[in-house]
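Below sits a lone chain in structure tokens, taken as the form predicted on its own.
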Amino acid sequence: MTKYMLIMRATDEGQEAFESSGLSFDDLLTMMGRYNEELIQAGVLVAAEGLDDASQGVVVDYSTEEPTVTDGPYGETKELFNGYWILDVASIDEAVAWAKKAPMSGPGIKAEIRRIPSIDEFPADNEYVRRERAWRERTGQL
């Protein structure tokens, strides 16, 4: 088996358009918790979260040598980053099944689906690879 994270994403149009669909908070939690009931019911789910408003947030900018930080969003927002599953299935054609079954529509609504490396993968002769395996292993990750 192999992880997948499904990003959840919307352009400024799709959140217009969500915002503006008349659909309650208590609607969206019912059609999101039916979809991770049923990935759990799968075995398929490891993790998810949705994110409060980007406004809520900060961003650190690394272009400087000293990380710079600003409130808000992102200073020129095409997308937004709204939450994510991780799922533990076998192969990208299951994340992509699971990820058209989600419940979610709508113009500029999408679910970016990427790979997660598994520690394996990295040098095991690292000794931050070591480190952070041994650390998966004590909490029960590995």
Given for the second form:
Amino acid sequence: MTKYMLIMRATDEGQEAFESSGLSFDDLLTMMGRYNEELIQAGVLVAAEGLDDASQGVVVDYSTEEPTVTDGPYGETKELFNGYWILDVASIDEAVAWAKKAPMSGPGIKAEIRRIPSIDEFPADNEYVRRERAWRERTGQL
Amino acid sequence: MAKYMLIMRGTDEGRADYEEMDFSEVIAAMGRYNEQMMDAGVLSAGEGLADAAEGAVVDFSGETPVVSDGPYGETKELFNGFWILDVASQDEALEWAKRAPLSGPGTKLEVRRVHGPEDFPADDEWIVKEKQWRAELGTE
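Output block for the form predicted in complex with its partner chain, input the form predicted on its own:
Complete assembly follows, chain above in first position.
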């Protein structure tokens, strides 16, 4: 099995369409809840989180000698990051099939699917790779 | 305590710089940083992502979702990985962010608060279920 991350993406247009769609917060919780329940019952969900409004966030820029901190949101909101699911599935096709069932719709609303390399893909004799493996074992991630 | 997500962002330019670096140097720099956060007891989760070129994008603009090959949009806002920290304040999350072993043009970390139970109605059926799921998944 391989881990894939489904990344929720939105544009300003999509964000506005969503806000004016008349969907209540309760409707949203139910739609997301049903989808999450499907993922859980299929045994593929590893983790998921939603993020607070980007305007509450902060950006650290490493282009210069000393990192520079500015208020959010990050760059143009055409590529806003809103949250994610991590699935443990057999292939990218299976991850995409799950993504297509996500309760999302509207202009500019997208999910990006990316593979998460496993710790096994890193040199096992590297000191820091060994420590990361120990941390993952200790925290039940392996 | 609140959870904050540090989102790694990159550009094509930053990526070219990164690819010239020695891989074991990168692992050591990241390893030292991760170890500091583990020792401080603030690291909740962290993952790096495989190349965006092997990814896919599902677009929900139309009636039916449309799937296309990655990468997503312009690589000036590439998403490369994340850490989730459990800290007392946004300032503490920022202090950790500033210590990340990152550098180069266009290389950024976006710091965002992760929603917690306090953001949702505790008596909602799905929120009650979510609490159970998190206990099962170990992601409380």
